[in-house]
Each structure stands twice: as structure tokens, then as C-alpha cells.
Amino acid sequence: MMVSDRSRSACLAVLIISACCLVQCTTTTGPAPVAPLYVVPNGFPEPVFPADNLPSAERIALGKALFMSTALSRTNTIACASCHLEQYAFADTATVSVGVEGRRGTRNAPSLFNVAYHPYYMREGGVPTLEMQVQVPIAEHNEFDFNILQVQARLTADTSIVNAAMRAYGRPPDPFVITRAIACFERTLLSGSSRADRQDLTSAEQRGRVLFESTRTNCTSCHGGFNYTTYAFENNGLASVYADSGRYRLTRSTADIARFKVPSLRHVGVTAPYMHDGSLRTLRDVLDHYNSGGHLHPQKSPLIRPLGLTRQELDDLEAYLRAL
């Protein structure tokens, strides 16, 4: 069949337009961007993952599932997430958390944000890695009251968990996988870029910041750095006699009686109650404690002394802390 010049020109135009559309579609649509596994806040160092537990989407997802799972407790009723509530910066609102069969713990559950940066764990610093820390609540009588081998047996009966473990670590949910998956997830719980970080402060908050950083209060001596803690062990004069011996449990040194790891102040406005035993109910109670100079104790830090802050100064300091 003969094709006229006009028809040939029309066909050529269609081909050119189609080719342009193809090039444009290819350039603009491309493969979808891959979401990062975690986001490091501005001013924070990159978290360090162990060589045998490098992060992947599969490992983080498995860890989150186990963090939320009650299968880790003997009665199948308590999960990590039961005492570390996301809406409260992964801390608890109870004075001390409640474990299986209503058993009360002995210490207040701290926030899990930025635990990737902690050099050691537990209030006395006796656990060197997050992987090892995972086993503590599982075995603790007042928490999960279980055995990690029994946890393994229970999880092995869950096909979805077994498949997830194989994808993440190439092996079934044994103690290696359980501890590493939860630790991998917890290392991604990073939080920064607060209004204080962005210098987006009201006049009251700015006054509070000046007080916080001043030699008059010496707050930064213990709560310095990007995570607002030195991770040191201190006695802050909370009481004259302590039911909990603190770091002494680990070292058996009398110099460590009632000394506890300094907590981070990030999200301190939502992590009440406070102190290792949850004995101070509000942030103002905490500030009043430090303003008074605390109780006498042989191990009390020399930094803890009466501050003489006025009510307005306490208001300003509280305002700044809530901006963290």
C-alpha cells in the first residue's frame, strides 16, 4: 500500500512525540527513593552498630515486632513496650513498672531514646551492651520471669516470626537472634532536633538556658553533651538512706553506695516520674530538690548544694527543660 508524504509526516510526528514522552517518563519517574533505616539528628554522631548486628530493614522490623510481643514474658502478658511507652519517650508513667502477675519492680523505667550512644546499661552500669541488656528483663523475677530458651521455644512455634528471623539473620529465633534484633531496633530510637537544638526558644526558655549552662547551677557538669548526660555515676542527695544501693551492687565499693548513672534530660518534660525510684512526681519537684541542696549522704556529689533560685528562675529553668 502506498503511503502519502502527508501520512508519512504524521506518523513521524507521532513517533517523535512518543519518544519524548518515553524519555520524560523515564527521567521523572525512575525508581522510588529508598527510605533511610534511621535518621541521625543534626549535631549527633553516627551510632555505632556491632559488626555482627549491622542494621537492615528486616532486622529492625523483627526487633520492633519482638519489642511489642508479650511472648517474651512467662505469662504472655508483658512486653518491652508495656513499660517503655512510645508516647512518653519510651519511658513509663508508673513510679516503678509492673511485671508478670502484678509484681512491682524496684526501679523507674528510663527513656530508651538515644540508648545507642550509652557506653553501658542499667542504673549501676553493669551491662556493657544492648544485646546483653535484652536478657535482663526476660530473666528478672519482677519483670518477665522467663528464660530466653523458653522464649525461643515459644517463638519457634510462630511461623511469621521464624520467617522474619530467617530473612533478618538467616537462622531461626534463637537467643542470638532475639537479643540482636531487639537491640538493633532500639539503636534506631534516635531523638534530637528539639526547639532547644534549633535555638527556637521563648524569652523565658532562653533565660532558663542561661541558668542551666551557668556556674551558678552547674547543671552541665552532669547533663552536658548532645544527649544531656555524662553517663557518670553520682549521688544527688535524694535521700539520707537508700533502699537501693546503686552501683555498690556491682562494685562492692563503699564509695559507690547509692550512686546511679546520670540520665539523659532529652524529653524530660514527658518522662515523669523521676529519679531511679520514681519518687519525684513532677519536674518542679526535681528542681525544688536541687534548689534545696538535697539530703545529707556520705557519697553525695559536692556539686549538689543549695542554689537559692527564685520562683521566677525555677519557672524559667523548667521552661527550658521542657524545650528539650
Second form
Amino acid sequence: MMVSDRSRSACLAVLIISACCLVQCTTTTGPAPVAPLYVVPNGFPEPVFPADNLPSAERIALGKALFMSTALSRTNTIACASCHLEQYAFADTATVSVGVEGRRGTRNAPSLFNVAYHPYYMREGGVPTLEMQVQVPIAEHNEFDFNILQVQARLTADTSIVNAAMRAYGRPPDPFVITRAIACFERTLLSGSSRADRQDLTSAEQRGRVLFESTRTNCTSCHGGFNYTTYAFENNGLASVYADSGRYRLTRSTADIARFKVPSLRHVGVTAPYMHDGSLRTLRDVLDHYNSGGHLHPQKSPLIRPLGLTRQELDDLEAYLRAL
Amino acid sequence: MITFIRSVLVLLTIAIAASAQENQVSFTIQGRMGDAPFVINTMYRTLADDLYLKPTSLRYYLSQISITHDGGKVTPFPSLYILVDHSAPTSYQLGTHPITRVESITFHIGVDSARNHLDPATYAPYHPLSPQDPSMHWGWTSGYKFMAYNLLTGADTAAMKYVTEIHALGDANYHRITVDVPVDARNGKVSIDVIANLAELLRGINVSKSLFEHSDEGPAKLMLENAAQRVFSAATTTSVSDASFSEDAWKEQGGMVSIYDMQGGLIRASSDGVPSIFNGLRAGVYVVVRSMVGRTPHHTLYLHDGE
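For comparison with the form predicted alone, please write out the form predicted together with its partner chain.
Below is the entire complex, every chain and molecule, led by the chain shown above.
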């Protein structure tokens, strides 16, 4: 099951990126079929691109090149793609991401699929745009540990990048171009049309779906909508004491202690490990956690309580989640 | 035709009258550590006099700057953002304005909330709010560091082994500061000189061990409160004694001394052969640069009361 889901995810990502490349490759050879820059899955709204960063084949291609480039890290060893692995729905298989010189971060890298629809970024929600989010790992000590002006200096020495930047934005690869291009590429990482979307489910998955949408589990209270998230900030009782204070570090409100942005469940079958700190290794661990009602915590959501699901029901629920 | 000429003459008269009241306004912050000039990479005693302290960098934003003048008029500078860097000259040209008698200057340490959470990458290169190196922005909070103070401390000058970094931010720590600076325009210029006694930044903050506080609370919050309440005052007209500097000793080592005005113009240099570079200097604020082959030039702000 895991292998087939991962393959599906990988194929989808390759298709999306290939579509981007197709536009770039065909623009210089006369009339050719116009391929879309990106494909919006059925039932999804059109992603909103900011006015200063409307998509083009050149911008998406440059963004992809920068996303894959280690030039963004001080040691020239880590790229965005180092932790956002295409074959795992642009998530990481490591518990927490590892930055330059083997420095361990404190959080698990989330999937980037459908980030175009997020109203804010980071687990505490302090970053309002994808363009600004790009600047976070570049500067973080445990990630790229670099400065975007030094990234600029490094990229300016690369003629191919300079030319690509000029074609895409009419200016050299400065902070504006670096942040815009990567964000533009990330907005095209759209994924839908899963078996759950197509209602192409086995009987076990259908039983799981009924459970998922039931008031018995209340899964959709937080994981509702086409992207299976409300983007709210919740404490799911993962622990009684958290090393990471979550949204509190942003708002300084005690009500926000250890509350984190609810993640999307799309491709959840391939994005292990789970939770903000990657502390749950498997999807079954996650289901067992919720079935137990979690740990006591003052900010724990009242929706998190013992569910009393049987082994068969857990199997069904897991099967459905793997079809998302 | 006569009406037209008359209109032109009236407009010219108005323009001349207006321009006659316009003066070039400059704003200078004189960094001090008590009575001594504040100079990066220079050794000082702490406020409690129990440790040595060596600042390695100090930068902070000023925003929402306004000048009260001429009987309570207020001239705001709403789009002016200054990144004060105490490793460089800290004098700023504010342009030409109808200001003849300054009463006070008001500013805030940090970046106002309306701008604090905007994208640095959208500013033109070299704008104070554009990306800086070292960075003055924290990505995950989408906010600027209001003040970033890095220093070393130690029990003796040979063992400055403790590292302190206090990088302070947060909308709640955005404080307003008003300094009464009575000063009149002279020769078309208005020079607003403010002293920043930067020793007070660390009042109540324990730096006897290494301290890393990059946040909006604790020592970071206190440093910004100190900045708002204790640091800034009007410059006096007495000269600044630069006890750490002996002009003769410096020249004997082969060093050069140069004096620049606040616009960057070279006033004189020790290579001119003058016995003392300070003799006969007119009252005012200058930048004194000490240079020596193979060493980084050393800049000091110098307030001279004339001789």
C-alpha cells in the first residue's frame, strides 16, 4: 500500500513539473500546443498568484531550479528539495529536518502540495506569504544558515541563473527574484484527483470514509475541505509538556501554547513521520494516538477524546487516509 | 500679459519667501559609554564596574521620526526609516525643511507595525528595510529585529570569553522617544545632536555569562525599555573627551588622523603637518578617522566646542 501510494505521488509530481518544462521547451520552436502552466485538480479553486508574481513558464522553471539548488545554503550542501522530497509529496522522511553541518531542526518538514491555498505559513502561522516563507530556511541557523544577500552574490556568479532571472523577472537574481521564483514554483505544486476525490474506493476505504466524516471521530472538524485542513491552530494532546511552544511563541497568548497549524491530509500515506515534531512514526501510530484521546494538556482541543475505535475500524480509517 | 507677469512675480516672491525659511536639517546620534565615545571593538567597564565589555556590533531601527519646531509645529518624516549602525558614522541628512528653531525630536526604536510585517524583498536595494547582512529580519515572525546588540564580556581584558547577543523585536516593544533639543538654524543648517548613552542599554541585564536572547521578552524586552527610558538625551555643547586616544602617540606609531565634516568632506589631515589636528577647529560635530597601514580605520564622532 505504501509503495503504490508513494508511486502515485511521485508520478503526479513528475507530471506537474514536466508540464512546466514542456511550456519552457516549446516556446522557442514556433507554433506549438499551448500547455497549461499548471493543472488545477477537479473541485479545487484557482490558486491566487500575487500581482507582483504572476506565473509564467520562465518564472516556474527558475523557481524549480532554485528550489533544487544548494547555493541557497551557506555550505552549498542543502537545498529546499533536501527536506521537501518530491517522491514523498514534498515532505521529509526524517523526524526533524537536518540543515547545514548536520544541525538538527526542531520540526518535521511538511508536504508542499497545495501550499498555494494556505492562508499563512509555518506551524505557528507567522508568515503571511509564500514569498516571505522562502526567506525563513535561508536564514535559520539549523537550516541554510545563510543570508539572502550572500545567496544573491553567489547566484549572480552563475550566468545561467542570471539569464533565467532576466528572462523571468527582467532583473538579476536579487532577493525579490529569489523569493518570487521559488514561491511561483511552489504554487504550481497542486495535487488532487486522488481515489478519494474520484470516489474510487474499496469497501474498507468506504467504511473508513464514513468514520472519517462521522461525529464519532470528528476528523473533518479540523481536516475538512478540499485540502483536508481548516488551517486552524490546535493542540491535539500529543504530549503533556511540549518542547515547542507552537503558536505561543508568536502570539505570547497562553491560549496558544503548543497549538500548531492543522496540516493537510493529502498524501498522508507517504508523509511519515507525523506531527509537528515527527514523533509518530507511522499512520497507525497517529490513529492510535487519536483513539486513545491523547495526553492531558490545558490547551488540548475538546474534540480530542477517547474514540473507542475497534481494530477493524482503525484498519478502515487508515485505508481511507491512504486514499486521500 | 500683464496679469501673467504679475502672477509670475507673485509666485516668485512666495517662493523666495518660502525658501528663505528653509534649512538643511541633519540628525546626529553620538554614541557614548558614560563619558567616553562608544566605539565598536573598544573595551569598557560595565555599569556595575565588575566586568569588561567589548561591543562588537550594535544596530537598531529608527522610525516614525518627527521634529517639533517653531512654536509647536510638527514636521513628520513618515517614510523615513534609519538603520543606525554604530560601526559607521551616525549622522543623517533629513533634507531641507522650513525649520528654524527646533524644540524636540521624536522617534521610535524599531519598525512600526504597519511596516514591520511586510516583505523585505520588496524594497529597493540599500533601503534600510530591505534585506541586510547581517540580517535585521526574522523570517518566522515576519518581523524586523528592532535592535541587535552583540558584545563580548569577561573578567579581564585578555579573557573576553563570554558572548552576548540580544536581538530584540516585537510590536509590543515599539517605544516612542522624545528628546528636547533646543537648537537654532545657523548658516542655513540645523544640526540636531542627540547623545545615546549606550551603557544604559544593559542596565538590569546580566552579561557575566554568555547570553543569547533573540526574542521579544526577557532581556530583549528590557533592552528596548532601557533604550526608550534611559539612553537618549540632548547633546551638550561641551567637547567630548576621547580618553582612549592620544593624537601624539598615534602619530608616533605612524598613524594618520583625518577630520571630516558630517557631510563627509575632508576638513584636514595630520599629513598637512599641523601640530595638532584639533587646533583652531570650529565648533561642531566631526568624524575623526584614525588610520594606520594594515589596520582597519577607526571612526569616532567628535563634538567640538571651538577654541
